[in-house]
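Given as C-alpha cells, the chain that follows is alone and in the form predicted on its own.
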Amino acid sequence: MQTLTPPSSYNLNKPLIRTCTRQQPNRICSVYRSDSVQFQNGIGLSRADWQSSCAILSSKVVSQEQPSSDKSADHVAAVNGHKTSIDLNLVPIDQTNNKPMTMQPQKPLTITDLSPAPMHGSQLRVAYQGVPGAYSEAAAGKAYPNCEAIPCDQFEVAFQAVELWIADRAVLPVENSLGGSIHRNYDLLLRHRLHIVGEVQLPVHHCLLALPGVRKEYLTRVISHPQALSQCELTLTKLGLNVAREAVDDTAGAAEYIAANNLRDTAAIASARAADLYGMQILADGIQDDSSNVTRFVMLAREPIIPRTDRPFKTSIVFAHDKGTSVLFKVLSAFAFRNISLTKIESRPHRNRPIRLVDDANVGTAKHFEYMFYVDFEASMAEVRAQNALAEVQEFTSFLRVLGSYPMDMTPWCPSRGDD
C-alpha cells in the first residue's frame, strides 16, 4: 500500500485544530486512521476525492481490542502477534461544497486541516500532550526552536498526529528523575510505528498557582498531574497546607481549569508560564522536593534518522522471549562483553501473553508474568560493536525491535530555575 501523503499542490497552512468540549482552543482532541484507504497513483486526486478517501476521525480516542468477524473492516496493528482494533467513525463529506457535514454533538477533525509536511528549512509542526504552558510545550521548543507547537489532549493523539501527517514530530516524556518512567508512552512506543530521532532533557520548576487575591489558608485542594503532585509532596506538607490532592491530565491544564471555573479554593501545580497564560498568581515558587528535577523527552518521527559516529549516540530497543526472564542475563552480557553502557532498562507486562504457567508435578503450577524489556544503550547503530551486540541478542530473543538510534542530549545541565 502506498504511503498516505497529501497532494503537493495543496497549500493548507493552518494546523489541524478542533475546539474541545472543555473550551480549550487550538488543541487536537482525537485522531483516527484507516489503513484500508488507498489512492490511485498516490497523487493527482481532486480535493473532494482526497477528503472522501482519507479518514481523520472522531470525538475521542478509542484504542482497545474488540472482536470482529470482518477483519478487513478494522484497522489492525500487529506487533509481535499483538493485534489492536480501532473503532472507526467516518466523516461524511458534502460533495457540493467539498466540506464535511455537520456532526453532533461535536464536529470531527477534517482533512481540510491537514497540510503537507514543510519543505526543508521551514517551520516544523511538533505535537505535544497538554495545553499551552505545559512542560511538554517547553520541551518541544527546546528540541525544535521556532517550531509550531500543536497541543494534543492525550499521548496517543500525539502519536497519531505524526502518523497522519498532521504533525512532523512529537515530543513526549518518557521518564522523570523523581517520578520515574511514564509507562503509558513506553506502551505506545510499541503499539505505534514511529521512530525515536532524538532526546531532550528539561529541568522542571514547579510553582503553586491560584487565582489573584487567594491566600494559601483559603485553599482546600491542590490539583495537577500525578507526577507533579508526587514531585512536590514534601514541600506541600512543609508549607502547612491541609489540602486534598487531586490528579488531572496535565499541569497547565490544571491552571486553565481553575481560571475557567473561577475556583477560589483550589490551587494548581504548574509552570510560571502557565501562571502568565491563565492569569494566575504564584503563591510559592520552586516547590519541587528536589531542585535536580529533570524530565527526559524523546522526539518521534515517521522515518528514522541515519545513525552516525561523529557524535555520541544512544539506541533504544525492545525485546521479549517466550521463555520468560531467564534470557535477560544473556542479553545483558552481549552488551557488557562489548563494553557498551546501558543507560535504561524498563520492563513492561507482555500484553499479548501476560501470564506464563509452569507445570511441576511436585510443587503444583507456578504462574509468572511475561515481560517486554525496553533498553537504552550508549552506542550508534552505525558502530560495528552495536550491530554485533544486537545480532547476538536476536539469537536469544523471540522478538526484537529497534525503536531508534539518535543523538544524545549533550546540552549543559543545571538545576531548575524560575525562568525555565
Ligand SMILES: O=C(O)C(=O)C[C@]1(C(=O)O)C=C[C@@H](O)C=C1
Given for the second form:
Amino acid sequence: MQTLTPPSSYNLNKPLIRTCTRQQPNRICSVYRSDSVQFQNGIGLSRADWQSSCAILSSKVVSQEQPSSDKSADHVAAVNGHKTSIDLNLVPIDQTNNKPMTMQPQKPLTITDLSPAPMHGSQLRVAYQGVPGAYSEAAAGKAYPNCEAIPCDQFEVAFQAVELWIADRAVLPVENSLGGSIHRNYDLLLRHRLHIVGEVQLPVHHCLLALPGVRKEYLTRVISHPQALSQCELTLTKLGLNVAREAVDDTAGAAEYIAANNLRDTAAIASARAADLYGMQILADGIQDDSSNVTRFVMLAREPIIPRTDRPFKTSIVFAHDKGTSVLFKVLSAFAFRNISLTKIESRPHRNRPIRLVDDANVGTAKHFEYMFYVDFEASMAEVRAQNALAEVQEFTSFLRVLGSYPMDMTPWCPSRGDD
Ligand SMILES: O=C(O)C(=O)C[C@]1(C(=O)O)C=C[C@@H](O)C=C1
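May I ask for the structure of the form predicted in complex with the named molecule now, the form predicted on its own having been displayed?
Every chain and every other molecule in the complex is listed next, the one we just looked at coming first.
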C-alpha cells in the first residue's frame, strides 16, 4: 500500500481555503490548502491533488471507524470502540515476570511505536482551535516546546487535522477552574477515535483589550470566547462595564476582529500576547474573577502512548449503562475499593438514547434522562489495580472506552501570572 507522506511544514501566513463565513486568515477552516503544498520528497501537489488525497485519507478514516462509539452503547459491552463479549484485559500480564505488557496492541509493534514520545515537541505539528495569541496556542507551546502550532477554525477541525495527518497532535481545552467543563470537547472525544496522550494545566491571565486611544467609557460591548466571558463576569461588572457581552470563537480572534474592523466601541478579553500581535492596548490587566484561574488541556494523538508506572499517571474513561445513573455508585466503588482517586467526573446526554421510559401501570411513565459518564482517575493502565478496576467497571456497564492513560501535569503551582 502506498503511504502518503504528510506535509513537512506549512507557511501559516498563506491564506487557507475556508468553508466558514467569517473572514479569519491564517487558520485551518477545512482540511486543504489554497496553494500547492510541498511534501517531504519535494514533489509539489496541486490543490486538486491535495484535496483528493485528503478525501482518500478521510474515507479511510471513516471506513475504519465504528458507525459511532455511542451507538454501540446498547447491550453489548464495548472497549475502545470494539464490541466485546470477552473479559476486559486491557494490559496483558507477562506470565514469566508477572509484569504488565503493553496496552491493547491492535497491530504489530514497529520500531517507531517503541521510540519514546518526543519531549521537546520540535517539528511536531500541533493543531489548536483559535488564532495566534489564543490560550490554546500557549498550551500547545507548554506541552510541546518548539512545536509548530497550527491554528484551526473549530475544535472539530483540530481533530480532523490529526486524523488526516495534517497535524501530529491536537491540544484542546476540557475544563477551567472557574468556567467549568468545555462540553463540546467531551462530545468530540467520543465521536472521534483519537487518544489522550497528555495534559497541561495553563494559568489563564486575562486582559481587557481595546484599540489604542479607546477609553472604557466609549465601550458598548465586550467580546470574547464564552469561557473567558464567564471567567471575568464579576470583574467586568466591578469595572462598571455593564455593556453587552458577545461570544466569539476564541479570545485572540476577538482582538483580531476588533483590530481588522477598527471597532472603537468594542473591547476583547484576551491575552497580553494577543494585544501585541493585533496592536491593541491593555485597558485592564488580570481581569479573571480569581487569580487561580487555570484551564486544563488534553493532548490528542492517533496512537495511544504506552502507560508507565515510574511517574504519576492519569487515565480517562467514558462509560454508559442501560439503567443509567442507577449503577453509578457500583461503578465508582470499583475505584474506591482499590484506593484509586477520581479527579473528575462529568456527565453528558446520551445522544443515541437520551430518554429511558419506565412504565408502571399504576402510576404512569417515568422519563429518565440518559447519560454518558466521563471519569478521570489517578492511576496508570500499567497498574494491575487500574486494570482490575476497569474489569469490574465493565461488568456494570454496557459501554466502556479508555480515552487515554497519560502522565499528569506536575509543574509547580504559580497562579499569579499566566504563560500568555
Ligand atoms: O479562546 C482561547 O484563547 C482559547 O484557547 C479557548 C479557551 C477555552 O476554550 O476555554 C481556553 C482557555 C481559556 O479558558 C479561555 C478560552
